[in-house]
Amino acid sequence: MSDLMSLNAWQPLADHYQQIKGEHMLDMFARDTGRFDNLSMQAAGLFLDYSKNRISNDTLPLLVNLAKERDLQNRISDLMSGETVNNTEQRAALHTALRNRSDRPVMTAGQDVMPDIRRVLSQMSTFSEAVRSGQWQGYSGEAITDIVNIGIGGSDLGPQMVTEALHRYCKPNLSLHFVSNVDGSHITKALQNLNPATTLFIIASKTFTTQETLANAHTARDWFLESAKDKQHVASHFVALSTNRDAVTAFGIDESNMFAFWDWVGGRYSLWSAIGLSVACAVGFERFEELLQGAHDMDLHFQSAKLTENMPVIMALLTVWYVNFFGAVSHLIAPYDQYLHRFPAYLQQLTMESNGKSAMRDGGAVAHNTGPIVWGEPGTNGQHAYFQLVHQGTHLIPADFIVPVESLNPVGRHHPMLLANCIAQTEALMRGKDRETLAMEMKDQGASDSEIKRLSGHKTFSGNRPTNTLLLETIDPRSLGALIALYEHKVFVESVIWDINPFDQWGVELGKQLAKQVLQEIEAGKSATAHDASTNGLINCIVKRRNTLA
């Protein structure tokens, strides 16, 4: 396909930028006075303020030209739809599939998807009931009372993310454990107060092969046969989510406690999946099918509503505006609830593995900037961290801000100064502060004219920031699940614009060939010669320090 400049509608938004790249927000408020109800929209149970950006009335039909001509909406019917989006790896891309609510058949490959779906949906609800429940015992006959999900990329950020936001919903005295890094500090701690009697371990891998998950997983039945002695009790403490059932049984799991899911459902998309098995444990299964809910009110709203008023559209079109014509290279993620502490980092691996390409579908390489870096922590924390460089930083750094009307823990006047905070930042993000306003601050607080000339280059910024704001009426799983879908929607209208594919990760494998070489070079315990000098410098002094130590 066609590079991104070249596109017929690309010029007119050049010209539009051209006009408009000086403007400042606090003007155009004042010209409109409409701005905030023509520049905000409701969907699924979520707010989108979004007349903090810097456009004109112009700018968003403008970028849905751009949207147009790359034939956005048959790509969102062909997503929806089962088509081979996933061009690389000739391959649908049905997370959808995973939440539809409806009779609707979803087909690919001209079979229908929705049978099996449902029956893994079935087997898991069977499943965590009967942990729940204390049905499900281990070898000494007590209950479950901690779960341990070793997984990596989306079968650990999913997973730990959705549980950690609903942490309000969970059953009390089922503790959740999530393990991911092959550093063996972290399973060491994971498992360093578990009962091993009474541990559940839940082994996330569709191959059954990946190196890190399988290096932790083989550690864990270690300790845990340290304790229970014979073999055949890993059947009642182990289950896989998976699709190599020769492996899975090899490792000791009955067959008829391994959760399928399918090549169509990538790891950064699968927590709608069986890699859920951990949250329907943990908040029950019922909650499971109201986070599926969310995120299918989400897809309904995506396939249906007009580019002008689609939630996900209109916050993809804001990004590519700032990537492509104000050259943006991050984005924050600033979520003003405790809860949503791991949702920046669960939007990293959605973003930057989906959309951190250089390659156009075709194979050719881009001529444009393509998704930025994603970032951020929980407010109120971040304001007394890093905002100082989003306010007067040399970067122009968009931002979402993400926060709950109401609170799942009403405590004193917390919320109001949580509220408070969240919205006074966009504000101050949006207005700055000009010299003239802060010469008024100063002088009725008594300062000199000498003081304020002093400080006026430190005190005073440009404000013109834009940011998002998105409310949630509060966290519960049927929002938490529309806030999820709103994002991955986004970050493949994004993939549309740049015409880049969002469902491959190539840039992954690399490291991890050269890792088992590398591994092996290691372990050896030789002087390795194969690789550059830096590379071969570095294994061997670490190879000349382990033989030192041993």
Second form
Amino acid sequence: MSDLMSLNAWQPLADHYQQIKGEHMLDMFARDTGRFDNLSMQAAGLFLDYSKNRISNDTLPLLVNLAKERDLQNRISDLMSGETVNNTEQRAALHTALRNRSDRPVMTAGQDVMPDIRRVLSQMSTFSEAVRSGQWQGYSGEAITDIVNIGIGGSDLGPQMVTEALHRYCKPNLSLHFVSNVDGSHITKALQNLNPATTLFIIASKTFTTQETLANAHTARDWFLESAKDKQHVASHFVALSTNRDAVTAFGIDESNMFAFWDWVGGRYSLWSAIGLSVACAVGFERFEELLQGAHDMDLHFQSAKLTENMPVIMALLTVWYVNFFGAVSHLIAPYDQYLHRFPAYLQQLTMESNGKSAMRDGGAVAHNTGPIVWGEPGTNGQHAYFQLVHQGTHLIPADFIVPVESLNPVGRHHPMLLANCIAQTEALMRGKDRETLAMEMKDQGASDSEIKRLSGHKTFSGNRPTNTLLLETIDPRSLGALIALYEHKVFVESVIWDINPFDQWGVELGKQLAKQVLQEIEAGKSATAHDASTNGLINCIVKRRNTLA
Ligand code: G6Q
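Previous: the form predicted alone; requested now: the form predicted in complex with glucose-6-phosphate (G6Q):
Whole complex next, starting from this chain.
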């Protein structure tokens, strides 16, 4: 495939960038009173204002030409119709089938995947209902009070983020815990106050070979058996979410307690599959279906809307605009909702594991930048921390502000204050403050001319810093489903423009491979010589210290 810069649509965009790069958004708003109406849209219950971006009415059509030259519309069809879009692993990526709420069959490798999906959903429905109603009992005959999801990466971040986001819909007296880190402190702390007789463990691992998850799962089983004694009790306290039946049964979990999924479900796209079991238990299966419905609403929009009116496409093209023309290397996610506090972490995996690549789909090296660094914290906390750099730093940092109009906890003036802060930040980032305005303000406050001169370089803001604002009516399962699917598709569109495979993650393999060797050396307790001087030196420091402790 040809490089981005050699596409016919590239040069007109490069010329357009030269024209627009010096323009201030304030002037664009002043010139065009219809700018907000022209550059905002609604889809699947979400409202997107993208008018505070460094674009004119000509920019999007030029970016869409790039997408057309990359055959985006057909690539979207390929994604949704089970083509082998993950070319390095020779797989489809059918997360959209997992939330297909229509009767449409979805074929891959000559087979309709929908009957299997519906079978597992029904198994999840029965199980989650049994746990929630107290019908599923532990070995002492008591109902389950605590669920511990043991998984990492895609088998942790999605369900954990959703469970936190939907906290208001969670069943009281059923607590969810998530253990991911191989650091023994994580599982130790999680189990500290739990009662083995009323605790259910969900072992979530697509491969069921992941070192961290298996270590935590074995520790959990040992902890459980210390009290339960009889191995037969494992059946009512351990269930598995996996594609690997043999490994699940080898661990000692009964096949009937296994919830299957398939190799065409990528880890970071798996919360819609059996990996969502902890969510279904927490909020109930009907709410879980609403989450699927919200994502399906966004899938339908993504599949059918014109590229110029397509929310994930627009957001992706804006990212391409900033990364490849303005040289932006990072993207801030600012959810103004405490329940969305894990959303930036979730998006870090979704976007950085998907588009943090330097090889094109055919294996050749890319000659352009790809996925930016994604980061963020919920507002308004970020304002009192890193927003300084976003307003006055030397880097251009495009940002997404996400806020529900209605609060689930309408306490006093809190929500109007939250909304005001969110909107004011996007205004400040766009507007900035020039020397004249600052001088007037300072004069009004009684400052002398020399003081104004001394401080004006510090107290002015250049503005012209781009933001998107996403309004949700409120945080509920359906709007959350649409929001997550929006970002999944945004990431996919970016990958099509950059001609990279967003569904593999070879970059995580080398560290895992080396960790096996280093583990052997640390456990052997002998001095290491096989590495570079730094790695040998570090291992030897650790071994020496451990040997003195032994
Ligand atoms: C996600 C990645 C990765 C994966 C974890 C856990 O897309 O593949 O984050 O989810 O490594 O893998 P298992 O589910 O196989 O334990």
